[in-house]
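This document opens with one chain alone, in structure tokens, the form predicted alone.
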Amino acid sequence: MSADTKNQDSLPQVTTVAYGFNGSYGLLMAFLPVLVYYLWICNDYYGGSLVVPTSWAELREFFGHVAAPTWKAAAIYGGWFGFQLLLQVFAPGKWVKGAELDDGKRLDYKMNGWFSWWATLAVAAGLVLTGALPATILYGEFAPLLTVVNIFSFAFSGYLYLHGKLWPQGEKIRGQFFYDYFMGTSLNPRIGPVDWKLFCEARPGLILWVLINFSIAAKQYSMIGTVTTPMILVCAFQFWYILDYYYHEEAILSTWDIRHERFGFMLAWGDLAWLPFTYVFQAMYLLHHPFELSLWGVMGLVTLNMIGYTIFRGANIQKHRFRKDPERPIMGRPAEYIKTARGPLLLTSGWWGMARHINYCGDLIMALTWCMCTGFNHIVPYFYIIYFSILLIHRERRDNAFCAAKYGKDWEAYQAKVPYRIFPYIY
């Protein structure tokens, strides 16, 4: 994309405003880990129903399921995180330039996720097949692992906070501890060849999510002698989602997180603790509620997931290719876009002519499909679609506020051209 630097003084200035959260950073850091424990206990011990303890004894019994960290869990996660870090550094992969940042820089990133994904699965399969580790180990150690990862995430976020303080990269630091710790003090904290934000978003949590699913499926097989069709569908849908992510790994470099979000507790804890330990709730629910689906049910869920995937992947790859080559045709026709006074181009054709975040539409359809695999009897396995809807709507609002401040009248013209936010003709 070209950058027009003329008349910069007349352009709207973008300030370091924290869009959203309303200053509740400390409260969120205290509440979110407790929420994960609460939902997990409801799902694994109370059949997927939301339980409200009404006495001190009931409260103690409920949270008595929380496990203290163990050396075994610490060794598992330490080995896991270290193994993924070694792959990031030493596994083969091409180096590519990231998207242009607000200061005009383009950082170098090593794209070796595809190799690391398959290497990890091969090692995991080898450990299970040789009897070195039981297939059910991640489910069996879920409780102490959750505690270990929470502790590690808070400590790692402290490191990220100090990293930005000691080695500033030009970002303005607000100077308020909870805000800086939560939102981050650096946009792209790095040590040697490792970009911490890309690594945490693309490695430990995502692959661990899939492996915990497989461990839960193995537990179901050990309990009832089979793996049910709904369990297979959940594991297959989510396996495909991550496989596709690594196949198109380079596309992450043009996402909001990589380009604009600083790397602090919000992203680090979300990547390392929230994602792998809450995204498995559908599989965990199905472990305790085995049932079978009709052929029509299977076909309907597969079709719905494919529709969501087509929108999600089609939109993301379309925007990624447009950013690399704005003259590339979109769906067989010349790309339509608005050239902003700041230089960046705002795509208004193809998928992106339907809604400003049409990719979120596809993502939410897939999320709903995964939840529907569990039936309609309890709320906890539907937590993912509820949370994900709130997250993406909130993120779209933050993105809209950021872009309105950055592009001014050009953004108003863009909104007039593409009036819908996520769902065409609906929202």
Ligand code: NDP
Given for the second form:
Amino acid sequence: MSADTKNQDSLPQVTTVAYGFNGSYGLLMAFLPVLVYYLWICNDYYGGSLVVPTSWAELREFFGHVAAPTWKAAAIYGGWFGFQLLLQVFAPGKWVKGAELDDGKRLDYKMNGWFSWWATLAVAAGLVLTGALPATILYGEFAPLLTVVNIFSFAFSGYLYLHGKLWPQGEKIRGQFFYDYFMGTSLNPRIGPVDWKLFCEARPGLILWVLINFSIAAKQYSMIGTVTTPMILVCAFQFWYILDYYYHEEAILSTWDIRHERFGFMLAWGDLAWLPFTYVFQAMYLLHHPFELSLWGVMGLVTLNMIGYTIFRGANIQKHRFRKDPERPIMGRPAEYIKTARGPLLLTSGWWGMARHINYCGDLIMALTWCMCTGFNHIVPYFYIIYFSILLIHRERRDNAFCAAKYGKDWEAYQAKVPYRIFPYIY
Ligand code: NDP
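Now that you have shown the form predicted alone, what about the form predicted in complex with the named molecule?
Let us now look at the entire complex, which starts with that chain.
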């Protein structure tokens, strides 16, 4: 046994931390779906302003836009989820080992996202071009689909809750229903070849986001006979973000979610309902506010998006490659790092020498760019950057607390060497 392994054994096991949620799980689960409905209605029916209904009649009128589930929406979503599942199981792709988990295990994952992404786009294009489905269907069915996906996500989270209880894999389950349902009871629930967490993070929600955007753009074309430049930019930036994700699909295996986060309502509802139905708010806003941008405006937005993308992708791929091969040069120089008592190395040069979550900085710059494509008149299309800043600041704190517990003095040394959390010299 090496000295490192001995040290590792003497360190306590660290499991996921619910930093800052402070027991508000039940409330969050009640509040979040209502928030999605509220913002969508403000965006789609009230021009993107935050509306405050001041009487029962106004409240009824406002929430009257919420749709009951329909068989049609259920069939669309069932077909969609099933199709993605079939691709996950049968589409070609290499099997790779995931990053080492806290218990030392490495799981096998099938990386067939790149194929599945293009196959899905080809099938969607085929359905639209042959006239089997109208291009505007996802926008047209948005309201009942949202309800169907909410119901499905709650039910699916119930299944995930039971999964960890029935087939425990060594995770410590707290035994408080709301906490366990919200945070999950299992780190990597799986059935046969399907890893539910990777599947939900990577497939039905992400691709649906892009397809809803396209459907909204098609709706704009049907309404005004053209697709405006801001709409093209938003669709193109977000298309690129997802395309890039699939191109670097393996990088997800070293992310916090996959390695440390249990799979419960928080991630499942977030992946399936929140992401595809709120990340489309910029496109939805632009549908109701068509305008054109100057050439300078377009160039400015494209440049800003490229800066964000370079930081985001550069940082994520750098960490991923470093963890696979610490000898690989970082920006042309030998990597600098801290060797932790637990074993893993903490990179302290390159992007990771500038801030401890410089990858979040790049993601936030891109998020801001997407919102700026909508102009500066309303708040709802800026919801994404507001929410995403809160999410990533909170996430960084959680990750920091987790790493501090996991690495102890080594993390203190890392913090001393890289003092900024997300934005170099600012935060
Ligand atoms: P990271 O990929 O940054 O992973 C954090 C983990 O990396 C830590 O827990 C630690 O794990 C390890 N680590 C931390 N510092 C170092 C270092 N210096 N050297 C080597 N390893 C280190 O976190 P996320 O999973 O949160 O983010 C991944 C990407 O996903 C980000 O770009 C983020 O912006 C994006 N994202 C996007 C979302 C969206 O909705 N669009 C939502 C959430 C994230 P350990 O040491 O245990 O391996």
